[in-house]
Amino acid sequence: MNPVSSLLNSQLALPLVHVDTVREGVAVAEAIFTAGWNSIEVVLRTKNSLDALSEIKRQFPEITVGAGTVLNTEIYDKACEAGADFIVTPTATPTLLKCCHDGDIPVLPGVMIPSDIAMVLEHGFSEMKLFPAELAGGIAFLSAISDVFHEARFCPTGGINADNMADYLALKNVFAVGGSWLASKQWVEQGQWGKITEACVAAKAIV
C-alpha cells in the first residue's frame, strides 16, 4: 500500500474542506485546484460530505481527494465505496486501524498521545495525523518524540496555519500539514471562492 505522502505529489499543505453542499464541494475544489494544487481532503461531518466527495472525483479527475473524520468502519466502507483515495481517521483504535489495514486503501490514522503513535506503528502504519495538533504540544510535542518514535512521520492538523505552517513543516518528522484556513468554513458559506484561491497560492508560497 503506497503512503499518504506519496499521493500528495509534494503538496506540503492539505487543506480539509467542510462543506454543506455538493455545490459547495465542487466550487471548493475548483478554487483549490486553480491555485495549483492537486490534493484535498473533504471532512465527513455533513450529510452532503460523501455526495460531495464522489461529485469532486467526477468533474476533477486530476485531483487526489482523502475522506477526513472516518471514525469507524461503516464510515471507512462509505468513503471507499464514494470513491475516496485516502482515508484520514481522528484518532484510532484497533478495530478501525485492522480495518484500515486490511483494506485497499492508504490510511492517515489520527493520534494524540504516544500510547496512541505506539499502537498506530504496531498495526503497521508510519504516518500518521497528529490531533488536535497544538493542543497535543505541537512543534514541542513533535520535536520531543522524534528520536523515540524515528520511524514515524506526520500530518500535524488543528490549530496550523499560515503564521506556523513553516514551522513545522521544518521538523525532520513533519511531510505535510493540515488545515482548514485554507478553505475557510466562512468564505464557503458566503461564496467567496477567489478567497480560498488566494489562501492557498500563499501557502504555496511559504512552503
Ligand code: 3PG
Contents of the next structure:
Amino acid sequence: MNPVSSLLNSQLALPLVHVDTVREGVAVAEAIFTAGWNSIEVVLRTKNSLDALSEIKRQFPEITVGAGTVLNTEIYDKACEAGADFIVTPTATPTLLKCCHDGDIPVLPGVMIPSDIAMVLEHGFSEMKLFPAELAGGIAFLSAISDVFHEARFCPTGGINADNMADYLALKNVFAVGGSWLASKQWVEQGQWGKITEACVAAKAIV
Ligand code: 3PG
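Condition change, the form predicted on its own to the form predicted together with the named molecule:
Below: every chain and molecule of the assembly, starting with the one above.
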C-alpha cells in the first residue's frame, strides 16, 4: 500500500475541510484548487460530509481527497464507497488498524502517545497523524521521540497554523502538517472562498 505522503505531490500542508453542505464542500475544494493545491482532507463530521466528498471527487477528479475523522470500520467502509483516495483516523484501535491494513487505500492513522505509535508501527504503518499535535506536546514531543521511533513519520494536526507550520516542517520526522486554519469554519459559513485561496497561497509561500 502506498504511503499517504506519496499522494500529496509535495504539498506540505493538508487543508482540513469541514463543511455542512455539498455546495460548501465544492466551493472550498475549488478555492483550494485555485491556490494550486490538489490534496485535501474532508472531515466526516456532518451529515452531508460524505456526499460533499463524493461530489468534490466528481467535479474535481484531479483533487486527491482524503476522508478524515474515520473513527471505526463502519465509517471506513462508507468513506471508501464515497470515493476517498485516502483515509485519516484521529485515533487508532487494533480493530480499525487491521481493517485499514487489509484495505486497498492509503491510511494515515492517528496517534497521540508513544504506545499509539508502537501499535501503529506494529500494524505496518510508518506514516501517522499526530493529533491533537499541540496538546500532545507539539515540536518538543516530536523531537523527543524521533530517535526512539526512527522509522515513524508524522503529519501533525491540531493547533497548527501559519505561525508554527514552518517549525514543524523543519523536523526530520514530519512530512506534512494538517489543519483547519486554511479553510476556517467562519470563512466557510460566510462564503469567503477568496480568503481560503489566500490562506493556501500564503502557506505555500511559507513552505
Ligand atoms: C483535526 O481533525 O485534525 C483537528 O480538528 C484539526 O485541528 P485544527 O482545527 O486545530 O487545525
